[in-house]
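Single chain ahead, by itself, as structure tokens, in the form predicted alone.
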Amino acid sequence: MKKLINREAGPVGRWALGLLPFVVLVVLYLVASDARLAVNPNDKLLPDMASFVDAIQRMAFEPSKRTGEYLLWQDTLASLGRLALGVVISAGIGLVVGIATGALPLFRAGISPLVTGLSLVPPLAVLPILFIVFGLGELAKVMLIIIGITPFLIRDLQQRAEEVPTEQIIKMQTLGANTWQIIARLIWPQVMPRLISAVRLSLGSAWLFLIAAEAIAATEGLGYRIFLVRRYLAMDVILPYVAWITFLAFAIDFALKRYSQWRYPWFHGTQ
């Protein structure tokens, strides 16, 4: 008999074990909802499934009586646009500055302490400053994402650049490579898969900063909608929105993982 530490689940087993916690949570919710509704049929804290279906139908498949828009899709496009812009800009800055601080000692000596200091500043603490400086438009929301995750990306990529074996750098110098050639042909390819991994790890924080910014100053977006309906205790809307945000985050993470495995199989140890 194999020891527990050596036992692995097959493809079907991995799916089953992965879905099990979600099934347990759903069952627990249904039991708790039935218990509360049996005591108070008008309870709003734990709505039944019929309430969720009605809310999803109203938000996703019926145009708003006020604007004529399908609110769920309008909010989704607005939030994904802000998230994508913030993450792409952060990834670009993180890649350039991370490689520079990791590969160039003089640059690291001047910039790395600043990056370390910025990474310790709570991004939500500067949110009022962003609204004062950039106004209540889209720029402030995107800037919060950038300020929130860029220092983490820079530090992670700097570490990866510093981990490039010195022997490889010496060999390229022996063959006549200059600094730019070493960065472009040696360090850059080794850092790129780490960039995707770092972006995947920062997605949760990016969503947090986005939802916080939308909750305070926005007229559309997933975070805006959640905080708008909270005053009515509309859990039949809030919970599906939270589940939808979770699904979107999972889908983005899954897509990045698959792309990284396809583009950089050597990094994942696959063929």
Contents of the next structure:
Amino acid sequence: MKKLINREAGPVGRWALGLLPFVVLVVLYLVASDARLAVNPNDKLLPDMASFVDAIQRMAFEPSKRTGEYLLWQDTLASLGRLALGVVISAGIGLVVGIATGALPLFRAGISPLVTGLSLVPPLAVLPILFIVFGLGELAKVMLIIIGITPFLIRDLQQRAEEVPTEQIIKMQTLGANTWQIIARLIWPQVMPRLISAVRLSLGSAWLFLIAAEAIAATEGLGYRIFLVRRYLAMDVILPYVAWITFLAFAIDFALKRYSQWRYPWFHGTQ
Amino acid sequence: MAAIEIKNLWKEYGQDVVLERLNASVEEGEFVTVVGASGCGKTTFLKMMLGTESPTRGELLLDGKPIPDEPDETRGIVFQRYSVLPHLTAVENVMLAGELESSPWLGRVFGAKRRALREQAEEMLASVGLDQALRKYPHELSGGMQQRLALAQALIKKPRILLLDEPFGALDPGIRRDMHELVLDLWREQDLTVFMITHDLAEGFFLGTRMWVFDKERLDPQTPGSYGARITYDLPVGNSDKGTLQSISQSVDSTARVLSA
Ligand SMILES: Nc1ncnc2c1ncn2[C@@H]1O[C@H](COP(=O)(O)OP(=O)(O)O)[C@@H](O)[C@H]1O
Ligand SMILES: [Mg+2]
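Since the one above is the form predicted alone, can you give the form predicted together with its partner chain too?
What follows is the entire complex, opening with the chain shown before.
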């Protein structure tokens, strides 16, 4: 038999091994839930499968008794809208400032220290200020995402822009390019796939800031909902919501990865 | 008047003298190969020609004026690596120079103009033997094909001076010979002045019209940086005998041993 370090799973084995921990977790949960419910049928901490189905049915497929809305979809739309707005604006700022500081030494000298300083401010500490300045509306929540992830995006893209080989920048000049053309035809296109990677990395934080802002001040949204039903210990709603958020995060990440591979074959080919 | 004049040129980095007392003049249309031990300052010389480094003493003149201190379209270059743009296909890489020229803001052209540029680029690529690879990205090309592409990209701009920094150093010997033929053909067709660095002495001996050997005349093994390299041989190619090759080879080898120690 081969040494353990040299043994690899086949295609089927890989799936089986990958699924195994999930199955184990579900089984463990069911056993624990059964045990608790046997002791106390009104226990709310670990609801059984029937309660989940019931809760999902109520949240996703029946209009709410109070507002007549389908709550899960309303929450999803609200949250995704805020997330998209925040991330798109941050990516735009990150791209422009990152390229400017990465490609132009004069800009770098002027702006980099500021960005480094700003990136050290803990975004959640700024949240009260945002609520005071922008009120409790949509703007404050989107601003938190922007403040939370933009410094990282700027710094990452600056680094990527600086990594464009000097040889290529010289090459462009020998082909007659001016500064603007070097940015438009060399640096910008080369930084785009790296922007997608950076956005993928920052999405985790973006979700964190979104849920934090929704928890504190909102009237709809995935984060708002789980913090609202927490008061009633409604684990049957919270756990499906958490699973749904996780799935959304996964789907967005997967879509971005596929888009990048399709749009920038040269980038993924040389990696 | 010679196109390029080098007058008592020095290059120092702090205490280290890399090049000292270079004197030479080069006529329009010459093909100069530069050989020498690695680390003796060949690339540094090329960078001064290119304008990314400036001399610390002396003068480097193009048409009697100091050579511009940043790269521009008068001087084309092919590096050993990273010469072509990885995010453009072969034909796009070659079209780039034309696009930049006719569109100062976008750096892109469309329509009939684009078709014309594409046609020129395809012709150029055919002349370097890449007509089968028009739509391939550089990472899909072999090392030799990438360097052909880099040549095509540089030459379509019709630079006055073409600088080559060990362009074929990473290629297999057979492919290297083909590339030499190609460079010589292109040089004969276009009215170019070529400087080509190579670390292969024999290569310098049969390519081009003139060979320079960069070497340290004085060499202090304890502090190799205290003296710079000079042009120790300036030979017309074709008139040199075996004995010269051998004595150059010995001298360059001993410098190489000290520099890499
Ligand atoms: N920017 C720099 N700063 C300090 N020393 C340098 C710099 N660039 C090159 N050198 C030194 O100059 C010498 C010549 O380098 P180079 O011209 O690259 O040699 P070659 O191309 O002949 O192999 C080397 O010893 C190198 O360490
Ligand atoms: Mg070199």
